[in-house]
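One chain follows as structure tokens, the form predicted alone.
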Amino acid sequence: MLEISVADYEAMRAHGEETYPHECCGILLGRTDVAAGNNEVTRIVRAGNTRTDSAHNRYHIAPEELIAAQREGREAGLDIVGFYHSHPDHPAQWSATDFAEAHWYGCSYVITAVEGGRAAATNSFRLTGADEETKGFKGEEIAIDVLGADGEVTGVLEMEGKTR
């Protein structure tokens, strides 16, 4: 399961409005729960998509920035337990390049449909397995949290693949 305020949550889904038509991206700062099998995000990072080429249906992530948000992860003790970009007009859904591309084991991947410019479901999938040979996705819930006025915990809101 991937836990994330909401929001965290409702700024990924704004960053993939705000670059409509093309596909934005970040990375997720958080905690692994090995035990119960949960990716807890506490920051997200959001990065630029420098596909000069295809940016309307792939993206990428400089190594810089990916150094950096790893470095701020560190300092803060946290770690990179997921990544997350749009898919402009087309489903919250992996596609095969973004299975080619995913390297970062037991990671989640989350993915939001922005259609005609609006946010709309959002999905997340855990990449599973040791190597190349082995790795696959496996969808996953997502569990918004709900934050009172103390900014404490008050409530979850757990979402099966589709979201909003």
The other form holds:
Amino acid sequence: MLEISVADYEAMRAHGEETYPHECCGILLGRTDVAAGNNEVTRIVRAGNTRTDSAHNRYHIAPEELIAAQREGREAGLDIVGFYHSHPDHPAQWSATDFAEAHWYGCSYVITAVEGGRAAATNSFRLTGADEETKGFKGEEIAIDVLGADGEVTGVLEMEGKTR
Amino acid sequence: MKIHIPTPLRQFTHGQEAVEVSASSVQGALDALTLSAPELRRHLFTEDGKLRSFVNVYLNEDDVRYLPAKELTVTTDVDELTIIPSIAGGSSCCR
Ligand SMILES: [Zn+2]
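If the one shown is the form predicted alone, what is the structure of the form predicted in complex with its partner chain?
Everything in the complex follows now, all chains and molecules, and the chain you saw is the first one.
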């Protein structure tokens, strides 16, 4: 399961609307609860899409941005637990390109479909396996934490493959 | 010197985010790392010993691929290496 605050969830989707008709991309920082099998996102970092040659259907995050995000995370006691990108006018499902270029085993890959400039479905896929031979993408539930005024979690809205 | 390990490869370093090695070059550091964590070798290198195309190694702020001496670049104890697999994809192939 991927756990994320409603603010980060909405910010991720808004990013895809802003960059439409190009793909957006970003990095998810947080913690992995190995026992529960959850990736808990506590911060999202926007990244620039370096694929300016084909930004409508490709994305690539510069390693320098990854390193900076990893360092930012380290200083806050957080790890990179996933990534997000958008699919302009294309379903929120991973593509063969997404799969071939996924190498962060254990991380969550979140995809938001952006239809005509509006964010539609958002889905998360966990990269399972431990190497290139055994890796696979597995759909996972997204639990959106609804934060109360005092920052306490007052309820959890569970989303799986639903269009909002 | 310190080598930072990305989350997907920490399963081979007992969960450690950074590994301390003693080496005088980038190659020496990677060799020392894979000697202490042998499982890492096939994740970082192809069978003929080349760094995998999706694995980026940075010496401080620089991509080792673009350094004049590449893996043979001399290092000191205060240098830091960062191993960072690439992040890319896209919807291109499914249209
Ligand atoms: Zn994609």
